[in-house]
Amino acid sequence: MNTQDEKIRFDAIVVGAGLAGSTAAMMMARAGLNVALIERGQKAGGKNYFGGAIYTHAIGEVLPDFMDRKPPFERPVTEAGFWMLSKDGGLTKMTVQGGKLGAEPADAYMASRAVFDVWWAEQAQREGALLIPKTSVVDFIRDSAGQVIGVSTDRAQGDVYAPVVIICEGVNNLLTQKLGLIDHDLEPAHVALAFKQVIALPMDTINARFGLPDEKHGLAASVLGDVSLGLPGMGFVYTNNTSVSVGLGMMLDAVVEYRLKPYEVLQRYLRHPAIAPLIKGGQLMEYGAHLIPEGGYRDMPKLYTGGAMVAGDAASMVNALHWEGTNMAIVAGKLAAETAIEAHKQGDFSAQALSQYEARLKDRFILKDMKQYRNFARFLETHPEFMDAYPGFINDALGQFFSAYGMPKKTLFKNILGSLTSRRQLFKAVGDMLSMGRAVMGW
C-alpha cells in the first residue's frame, strides 16, 4: 500500500469476498499486484447462503493443488438427479450414480458457503491480497474523462484508489447500476428466493435413509412437483457429512403477489410424506434465505467499462437449469483477473482494453451457455407446468403402471392418458415439450 499524496493506492480493488471476488484477488496477487479485497460482511461468506455444491473443475483452474490444501468440503456428489413429488405422497426418483460421478476428486462437493468462502478468501490472502472486512463501497471515484480510478467507502477517509476495480457485489447490484452497466433493478419475476433448513442427523442415519454406502458418497437432488403450492418453484435435498440441507426456491414475484410466508411454504414441503421420514428426529442447525438472479442472459449487464469489470451474481451469471453459479463465479473472477493483469502490463485500463474480459468469457462455457439458454427463464415463466403439473403426471402415471396388476392394460393406459383430462391437453403437453427443447437448445 502506498500513501503518496495522502491517498490510499492499490494496483487493483475487488469489491466482495465471495467466490468471484476472492478468485480475482487471488489471481492478481499471485501475479504480483497489490490488491485490496473489500468485503462488507464481518468475514468472507458471512452474507452468502446457498444449497449447494462447489465444482472442482473451476477450483482446479485457480488452485491445481486444492485437495492438498484440505478445502472444507462436505460429501462428494456421487448421486444426482430429479425427485418428483405427487400430492398423494408419491415419490419418483430419476437419479444417476457411479460412472462419471464416481471420479476422484469428484466434480462437485457439498459445502457451506459460510465456511468455504472463508477458506477461499484465506487462499487469496496467502497469495498476498489484503482483505478489508466490515467495509462497504458506496460509490466510485472517476477521473475527468469519467473512467473509474477508485472507490469511496463508508469508512472515515475511506477513498481507495486503483486503476482497475472488479465488482463482485452479489445479486443486489447497486454498484453495477452506479457504474451505468445496467439501468434497473432485477425484476422480481427474474429473481428466485431460495430458503432452506440445515438439519443435523448422525452420519449412519443419513447413509441408511438415503441409501449411501458411507460418508464418501453424497446425494444432490432437485425436487419437482408438489413443492411450491403449484407456483413456479423447485426444491432441493443435499446430504452433508452429518446434516441434510433441504429447501426450495420460488420466484420472488410469486412470493410477493400471493403474500406467501417462506417459512410456512418450507414447512409444508418438509412435511411431505416423501420428505418427512428423511429428516425425522433431526435437529435444526440453520435456517436462512438468499436471492438468486435467474433472469439469465437477457438480464446480464454490460460487463466492463473504463477502469472496472463485473463478475458473478452481480452479472447474473447463473444457469438455473443446471444449478450452476459457483463455478461461473470462480471462472469469471479468474478471467477478470487475467484481463486486469494484462491491462497493467499494457498500462491501459480503458473500456477498450477491458473489453478483453468479455472476449475471454465468450471463449468459455459461461457466455456460450448463457446465450444458449437465453430464452429458458422466459420459458419457465410461461410454462409453470414443468415444475408442478407434469412432474405430478409422471409420478402418478408410474404409480399406476407399477400397480396395475390384475387390470386390463388397455384400461391402464386409458387411465394414464385420461389424467391429462382431454385430447387437447395431450396436444398441449406435446407442444410444451417442443417449446422446452427450443428453449434449451437456444433455437
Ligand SMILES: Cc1cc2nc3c(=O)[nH]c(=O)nc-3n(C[C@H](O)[C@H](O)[C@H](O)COP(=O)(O)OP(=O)(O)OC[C@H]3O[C@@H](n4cnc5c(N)ncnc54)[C@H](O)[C@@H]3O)c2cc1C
Contents of the next structure:
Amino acid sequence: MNTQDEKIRFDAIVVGAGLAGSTAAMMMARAGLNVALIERGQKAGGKNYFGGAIYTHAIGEVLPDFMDRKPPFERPVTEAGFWMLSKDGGLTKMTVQGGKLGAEPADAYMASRAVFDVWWAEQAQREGALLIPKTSVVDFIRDSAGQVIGVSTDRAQGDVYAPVVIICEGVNNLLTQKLGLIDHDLEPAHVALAFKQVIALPMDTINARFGLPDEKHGLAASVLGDVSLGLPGMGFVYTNNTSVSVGLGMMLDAVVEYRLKPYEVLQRYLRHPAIAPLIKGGQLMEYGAHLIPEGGYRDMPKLYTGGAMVAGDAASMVNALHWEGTNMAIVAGKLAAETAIEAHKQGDFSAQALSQYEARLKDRFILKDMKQYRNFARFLETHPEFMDAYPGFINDALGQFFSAYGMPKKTLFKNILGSLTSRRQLFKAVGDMLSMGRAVMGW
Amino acid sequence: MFHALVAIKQVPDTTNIRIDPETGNLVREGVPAIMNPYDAHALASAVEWKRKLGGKVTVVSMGPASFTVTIREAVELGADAGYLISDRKFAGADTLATSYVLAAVIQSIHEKDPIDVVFFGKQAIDGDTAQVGPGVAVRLDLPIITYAVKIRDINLAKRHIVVERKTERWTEVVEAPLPALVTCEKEIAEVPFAPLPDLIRSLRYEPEVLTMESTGIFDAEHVGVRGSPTVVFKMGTPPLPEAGEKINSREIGVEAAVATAFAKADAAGILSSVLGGVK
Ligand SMILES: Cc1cc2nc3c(=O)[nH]c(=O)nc-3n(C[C@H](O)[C@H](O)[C@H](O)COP(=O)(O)OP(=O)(O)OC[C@H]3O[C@@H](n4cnc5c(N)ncnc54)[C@H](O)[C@@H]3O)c2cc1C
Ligand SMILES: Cc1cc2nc3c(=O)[nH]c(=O)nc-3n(C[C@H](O)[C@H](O)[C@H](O)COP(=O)(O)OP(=O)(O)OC[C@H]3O[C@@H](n4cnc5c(N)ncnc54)[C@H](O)[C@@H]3O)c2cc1C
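Next up, the form predicted in complex with this ligand in place of the form predicted alone?
In what comes next, the whole complex appears, and the chain from above leads the way.
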C-alpha cells in the first residue's frame, strides 16, 4: 500500500481534533467530502484544557439538534460576572443571575474538555469524517508552485494528500509558522499561562457554598483583584456538577520575569479567605496548565494561503476579556469548512479562492470583535491598576458605604474618595476609565 | 506461507487503577482499557516473523463488543484479520472456560487455514493467572513454550521453532515441532509505531464476530459461568508485610548475631522445615 501510485488521498485534511478542527471536519463530511481529521493525541482533545464554559450559540450553528444528542455538559451558566478580591480578605461579587441567563438551553455550559472534545469529534465521525489519532502532522507537501497539496506525519509512509488543509493546531502554532503565515514564534508578552485545579465536592456542598438552588444552576465568575499579584492576569471560578474548577491566567512574560512558580501563585489565590472556604475539604482531581493566545488582532497570522487555512487558537482567535475562545474556534472552523466546500465546487484551491474565508470571518463577530479589541492586550499591560487598585478600592468603598461608623456621611464620602486617591490620582482614574472604554470600543 | 495466531485480551490499564477501600473491588470507572501489554509484544513478534517469512497474522479475542477497539489496535500493529468471540453466554468465564472457547475457535480456524505458531501473552495484567495459554495448549495437544524472550528461528521447511525462554536461573533454548504454542514476555519484540496505512486500515476494520450460534462449535456445558468452576469468594488488598526484626552485629558481634538469627529461625520452625533442623 501507499506506493507511488497508491497515495493516501482525501478531499480535505484537518489538523487537530480540538473544537475548531472537529467542527471543520463535521461540516465538510456533511457536505459529502472525504475528510481526514488528524490528531496527535490518543483521543480527540485528550490534552486539551480550559476553564471553562462552552457557548451554545456556536454549537447550535453547527448542530441545531445538539440538545437531542445529549452533549456531555456540566451545569449551565445561570450566574455570571465578576468577583473582586481585596488584600484584607474581602470579596465583592458583581454577578447577574436568571433573566437572560435562565434561558433553556443556556447560553453557555460548563464542560470538561477531555470529555466534551471526544463527543464533539464523534459528531464529526458520525458525519463520516475519519479521525486518525496518535499521529502528528509535521510538515506540508507542496507542489512546484508552492501550493499546499497535503501533509506529512510522524509515521512511516505517512504522507497524506488533499487539495485543501485546515490547520486547527491550537495555541502552539508551529505549522502555521512553518507555512510562513506568521513570521515569529509565540511571544511571552502575547500569551497567558493559565493554570487551574479541579476540586471534587459533593453536589449539595457546591449548591450550598455557591448559593445555587440545585445542579441545574451554575456559576461562572471572572476573579479580579488579589489574584495575580497585581500583574496583568485574571482568575476564574466555574462550578461543575460535582467539582469546582478554579484557576488563573497570567501573561507568560510576567511569570518569566518575576520567576513566579505558577503552583504557588495558584495556592496563594486558593488560600484567600473568601476562596478557601468554598473548596475546603474537596479532593484535588486534576492540576494542569495551558497557554491562551492573547496577542489579539495584531498577533493574528495571515489566515489562508494556496491550499490551506488556519482557524481557532492557532490563528489567535481569542477574546480574553470575555473568556471567548471556544465559540470563535467553532465558528471559524465552520467558515473555513464552507470555504473549502465552495473551493471543491469550483475546483479552485488557490489563495485567491480561499481568501473567501477571511471575507466570511469579517462578516461575523470573529474579525469584528478581534479588530475592536485590538488594543486591549496592550491596554492591560499598561494598566495594572485594573487588576489591583480598582478591585481593592471597590471592596473598600462598598465596605465603608455599608458600615455605620457613627460619623457624618460627608466624612464617609470623603474617606471613600480618599480610598480611591490613595490608590490612584483622581485625574488618572478618570483617564483610566476613558482608556478602558477606548480599548473595549476599539477607538 | 506462515500463519500466526495471536490471542489478545483487553484489560484495564492497571498502572493507574484504584481499589475501593470498602468493597475491595477494582474501581473500573474512568480507567482506560488497553491491549494486555504482553499480548501487544507477542503480536509484535508474530508480525515480525510474518514480515520475514511472508504470510499472515490472525488475532482472536473473547470479550464484550467493546473489545473491538483492541482488535482494531491489533490490525494497526500489523494483524491481517481479527475475530471477536462475543456472546452473553460466554460471560463470567474463568480460565477453564476461557481456554475451552479459545481452543475451539483456534481449532476451527486451523482446520480452514492451518496455523504454524499460536502466540499468547505470558499473562493478563488483570486476571494474572497465566493459565489460559497452557490451558489451550493442553486442549489442542500442542507443544508449549512458556516465558519466551526470543524466537531464534521459525523454519517452515523443517517445521520447527527455536525459542529462548527465561527461567529463574538461566535461559533455556528450546526447539519444538510446529504447530507450537508460545507464551511471551515483553522482551520478545518491541511494539512498533505503526505505518500510517496500517493505522488507517485499522480505523475502518470491522472484526468478524463469532457467537455460540454462528459457529455451532461450543458445548453449552463448558462455556461462561456454567463452564467455570472457579468461585471468587472475596477480594482484598494484602496487608503490607511488617518490617522484620533487626539484629545489630555491631552491638553484639557477628558470631552472636549469627547465632541469634539461627536460633530465632529455628524457634520459628523455618530451619527445621528446610533442613530438618540445624543441630
Ligand atoms: C484555562 C483556560 C480557560 C479557558 N476558558 C474558556 C472559556 O471559559 N470559554 C471559552 O470559550 N474559551 C475558553 N478558553 C479558550 C479555549 O479553550 C480555546 O480558545 C479553544 O480550545 C481553542 O480551540 P482550538 O480548536 O483552536 O484549539 P485546541 O482546542 O487547543 O485544539 C488543538 C488540537 O490540535 C492538536 N494538534 C496540535 N498540533 C498538532 C499536530 N501537529 N498534529 C496533529 N494534531 C495537532 C492538539 O492535540 C489539539 O487537540 C480557555 C482556555 C484556557 C487555557
Ligand atoms: C481479580 C480477578 C481474579 C480472578 N481469579 C481467577 C482465578 O483464580 N481463576 C480463574 O480461573 N479465573 C479467575 N479470574 C477470571 C479471569 O479473568 C478469566 O479467567 C480470564 O478470562 C482469563 O484469565 P487471566 O486473565 O488470568 O488470563 P491469563 O491466563 O493470565 O492470560 C494469558 C494469556 O491468555 C490470553 N487470553 C486471556 N484471556 C483472553 C481472552 N478473553 N481472549 C483472548 N485471549 C485471552 C492472552 O494472550 C493472555 O496474555 C479472575 C479475574 C479477576 C479480575
